[in-house]
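There is one chain below, alone, in structure tokens, taken in the form predicted alone.
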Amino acid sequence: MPALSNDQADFARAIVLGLDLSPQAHAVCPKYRVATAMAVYHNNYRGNLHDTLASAYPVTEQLVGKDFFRVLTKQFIEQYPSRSGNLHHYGAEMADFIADFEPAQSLVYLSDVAALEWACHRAYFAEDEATLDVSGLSKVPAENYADLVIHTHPACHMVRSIYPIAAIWNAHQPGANSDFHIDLDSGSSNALVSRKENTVMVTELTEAGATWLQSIRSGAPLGEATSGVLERYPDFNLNTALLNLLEQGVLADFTLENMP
């Protein structure tokens, strides 16, 4: 069993890396050219992780062209083996990888942008909950309102950047309205990713919103959070906040802090 693991784990490194076997590979079939054999085997893993990454960032090969995407898979793909016999973990590295990429530094936005895509990403294949039931907060107390401490959906993610990566994104979605100019200079974006019935959206949230949510997602319970944001946001309305955030199946359920 030991040969043929190491055998098996030769032939692994051989197929991610484009290496060529041992000898010892070669005089077990020497009327096979096994060089190509292998080559074969390579692109087809090299080609199975490009459409991977492609599936999971059609924004962003949508802004850099086929071509580039390509060449830029490529590269990834070299740096970033995959470690995982699922598919839908490969991948995580792209931002980190992109704002680092010297070919693509002149887009300054793309790599906030690969980030909430690998949102997107993970939201699709959040596991499934339920949303929160309204009916049972109307049986809670209101002295205890402040106590109580709300859970977001596993599918909810939220993504800050300095230019407007909700805006981009919405303007590369299939239907998406191809007249349009966004303006890079236009302020910051607070991209809230949700789910509802299997469709992935992505809101903006104002500075006042995204920090109230932060808070909530940290586990701050109810009151902490709504008057910490009031304190810098006078204008914050927890009405609509709450409203909004139950449309898009972002708040799952909650607990009270104080509960015995």
The other form holds:
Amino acid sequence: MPALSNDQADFARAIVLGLDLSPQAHAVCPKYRVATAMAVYHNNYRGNLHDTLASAYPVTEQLVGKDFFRVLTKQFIEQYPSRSGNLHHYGAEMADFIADFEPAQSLVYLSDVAALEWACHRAYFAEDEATLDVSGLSKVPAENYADLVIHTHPACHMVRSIYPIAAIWNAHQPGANSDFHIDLDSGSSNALVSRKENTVMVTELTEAGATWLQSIRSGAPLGEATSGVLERYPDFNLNTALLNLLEQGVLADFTLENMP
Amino acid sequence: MDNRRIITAAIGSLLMLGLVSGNAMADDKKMDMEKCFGVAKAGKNDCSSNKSAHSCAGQSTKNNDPMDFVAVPKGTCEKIAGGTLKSM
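Can you give me the structure for the form predicted in complex with the partner chain, which would complement the form predicted alone we have just seen?
Zooming out: every chain and molecule, the one shown earlier first.
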């Protein structure tokens, strides 16, 4: 039955691209003109994707305002059709899109904020995994501590920017003081995304803390990661770093290097 | 080696914390594990939440996009120094 599948492909293309159905299509619409009915489909398709993007990028939307965000998403949706049946996957390319989006060029930090928001979005939907079992850790002999390979939770992400994106993100959360002023020159940001009890948080790591966590995330054992950081940052406080990361649910399972 | 002492002390303090708040942490973990997989953000992945387009045939015959010339950011970006457009 090629006729049916041709019609369906034509129908889908017309919805996504906002085109007219080809004259050969077998379309029947009793109450409206076919073009009118197709416009309704097209608007609903784009409306859903706009809402999906607004839900994934609420800080970006607040930063630029609703009207601008609608223009931005309209062009994004034209450029990136939905490719998954799961709307949670939609919008991954936003940071790159914004970086090239001419009308947003003045907001130099916006692309990095969007990257942080996508990390938060992924963190929200990341799988559950048990956080570090401290009682299991107590069974490890102290002489093996340096060989500990600590894994991070699937909801943990790090986003680095030369702009203060963690402060910008936190200023736009529900309940935050709306009377804020952020100086873009206040420095770079090592934003850490984590999730605790279904709430996604963004905190800031020090340069040393970020270097250490990056090293741990790449699979370096505790001893190696710590020595490496202490060489560059003699003030690095492992004690505080570990306690903070444990508290934020960033640390998950551990293994011992060279042991099964 | 000094680093070894630092590591031993840091893990030691994690273990102390585990002893002190052992029960509370077990509860946290339980709560995490009971979370339903696939829980959705409010209004997410739900066609009926579509506020951007009319969902009833006949309500909307044309798109409701803003004009493309409304392309100047007008949001909280004004509160971020150096982040806004110079006024034209």
